[in-house]
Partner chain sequence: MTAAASPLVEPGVVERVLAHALRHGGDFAEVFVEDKRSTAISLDDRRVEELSSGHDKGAGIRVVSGETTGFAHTADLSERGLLAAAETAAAVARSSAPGARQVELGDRRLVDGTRAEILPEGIGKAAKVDLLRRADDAARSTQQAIVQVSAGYGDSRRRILVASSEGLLASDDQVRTRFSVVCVASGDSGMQTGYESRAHTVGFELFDRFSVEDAARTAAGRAVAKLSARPAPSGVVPVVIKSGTGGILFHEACGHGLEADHVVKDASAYRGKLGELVASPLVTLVDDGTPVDQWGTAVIDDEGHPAQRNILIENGVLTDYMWDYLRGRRSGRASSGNGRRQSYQHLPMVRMTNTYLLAGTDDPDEIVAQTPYGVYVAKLGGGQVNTATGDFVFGMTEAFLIEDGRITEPLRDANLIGNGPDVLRKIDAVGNDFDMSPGTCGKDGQSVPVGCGQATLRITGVTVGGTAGA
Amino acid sequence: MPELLDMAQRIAAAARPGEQVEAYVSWHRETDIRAFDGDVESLSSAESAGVGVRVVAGGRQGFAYVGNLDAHLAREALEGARDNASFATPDEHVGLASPDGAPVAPLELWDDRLGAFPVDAKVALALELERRVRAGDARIRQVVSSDYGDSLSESAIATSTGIAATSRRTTCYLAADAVAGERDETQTGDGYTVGRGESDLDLAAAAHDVVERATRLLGARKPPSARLDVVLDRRVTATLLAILAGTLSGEEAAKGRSLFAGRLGEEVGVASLTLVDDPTHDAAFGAAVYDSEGLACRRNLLVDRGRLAGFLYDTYSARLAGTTSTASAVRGGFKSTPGVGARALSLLPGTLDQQGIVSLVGDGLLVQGISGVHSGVNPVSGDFSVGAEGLMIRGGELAEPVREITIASTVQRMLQHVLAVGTDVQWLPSVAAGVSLAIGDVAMSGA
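Coordinates of the preceding sequence alone, form predicted in complex with its partner chain:
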């Protein structure tokens, strides 16, 4: 890791007078194993590394990357970024982050043991997950994939404006995907378990999830269209929160491209709704010490008891909006420039568990899975329409399974119609935590 920071600092130090330079250097080692039919279908292991360089000069920004740590190629990237900057439109708000003195959260995201975890043991886990899923229910017809994956990642950011930050993390997961069948009918289900080290993995729970998800919708029918209340399962809520994060980007708001633009301080939802993005939360999958511009991550309150309390900002969008960065810069790796994003969103839990919420709703739909979220949620207009499957709720109890339906509303309306937030908060491999969530008056389209 010192070498990564040294390299980043050497590149940043090449800044010319009147120029700002940022270098993001990262290294990654991963192993991916897929089991199928009692055998190893594939075993991949590889290291990759690269450098992304941003140059800002005269209010213009340019970027270039190279998928290599070769010093000569890194210099080429610097030259490329410099040349690219000369074609951009000047903007006084463009610039790199500077140290802001925010406290650095004492997070340990690295499990030393993972690097020494033997390949044979990884293979055994993938095979065992497959075996457990297959044995879990006679209706499991096929385990399409059973995967073990892990990664060790290190990165460093240095700028000519004084930023010097290093991060490292380990992650590992087990995931499987199965097909269940009964007579002519087919359903699928997946499950996973994720951790920073092997000891965090809960293989039995993942296997149980796969089996339950694949079998519970067998016999599902397409119900008639109706307007009803829905209860979103934890995973579904996490998916929605991740989409909602885009509308809480300070950049999108400043550019008038969010349904929340210009609404700071307004009531946007019911009073039971409090939304926080807190990457310093140790249990969050997206926990991070530094953001992607090298500022210390911090807790940001976004919706406070139904009132829009804040947006997420990186350095550029903060300047554009006349405020300071919330350390919410994220990037897809060395190949891209930072943008605004959430890392660890969660809703403040309510007072009822999922069973309690189902009872509260009385008659409605428990949504266990959604699809088409990227085409179905418009962050500008708020139009919301996604594919769904789940179980009907009748008389406060879970009833028959349903599939091939959509649920539709608008994001604005849904926030005003939240009936209850569950107590069952769970951090998922996402930028958001899952929690059961009941929303009233949604259009379900079916037969």
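Just so we're on the same page, rigid core means the largest C-alpha set that superposes within 1.5 Å between forms. Numbering follows the first chain given and starts at 1. Fair warning: this is a prediction, and the values are worked out from it, not measured in the lab. First, how it differs from the form predicted on its own.
In the core-superposed comparison between these two forms, the C-alpha atom of residue 199 has shifted by less than 2 angstroms. Remark: with the core as the superposition reference, the CA shift of residue 264 between these two forms stays below 2 Å.
Put the two forms on the same core and the Cα of residue 88 is off by 2 Å or more between these two forms.
With the form predicted in complex with its partner chain done, generate the form predicted on its own in the same format.
There are no partners or other molecules in what follows, just the one chain.
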């Protein structure tokens, strides 16, 4: 870690008069294992490192990167970024972040034990998950895949404007897909468990999730079309919040490409709806000490009891909107420049678990999964129409499974028709946490 920061600071210190320089230096190691039919189908381990350099001069920004930590090549990346800046279109809003004095959250996102966790033990976990899924129900016909994966990442950012930040994190997961069948019918289901280290993984919960999702839709049929109340499963809610993340980008709002553009302070949802992006929550999969420009991450309130309270900004989008950064810069690694994005969206939990929400709804639909999100949701108009599958709710209990349906509304209408938010918050491998969510008056297209 110290050597990454040293390299970043040496590059940033080479800034010329009238020039801003940012160096992002990172190292990453990952392992992926797939088990199939009681044996190891594939095993790979990869390591990567590199330096990304941004140069801003005269309102022009240039970027270049190199895929290793060679000091000579890093200097070449700096010269490449300078050269690229000379060809860029001038933009008065480009510029690097400067320290803003925000407190640094005391997060520990690194598990030392993961780096020393032996490969044979990782293989054993993938094989054991496959075994448990296969044994979980007689209707499981095949475990399509059973995977173990982990990653260790370290990075450093330094700028000529005074930024000097380091971060590191470990993650690991177990995931499986299975096919269940009865007679001529088959259904698929998946499940997973994630953590910072191996001790965080819950084999039993992941196996149960796979089996339940694969078997409980057996016998599903297309129901008659109707307007009804729906209960979104935690994973589905996380997908909905990830959609909202894009609409709450300060850059998209400033450019009029968000359904919330120009609506700051307005009522956009029911009074029970509070939405935050909080990367300082250590349980969040996207938790981080610093954003991708080196500013200390912080809790950002986006919807406060139904009213639009704010947007997410990185340095560029904040200047575009005439405000300050919310430390919401994200990037895909040393090969890309930062942009604005959410890391850890979550709804303030309510007072009922999923069964309590199902009982409250009485008659409706539990949505277990959705498809076609990228083509079926418009972030500007808010139109929402996606494929879905799940179980009908009758008399406050889960009933027959259904599939080949479409649920449709608008994002604006859905937020205004939230009936209940669950207590069952679950941090998923996503920019958002899952939670059971009941929404009223949704159109279901079926037979």
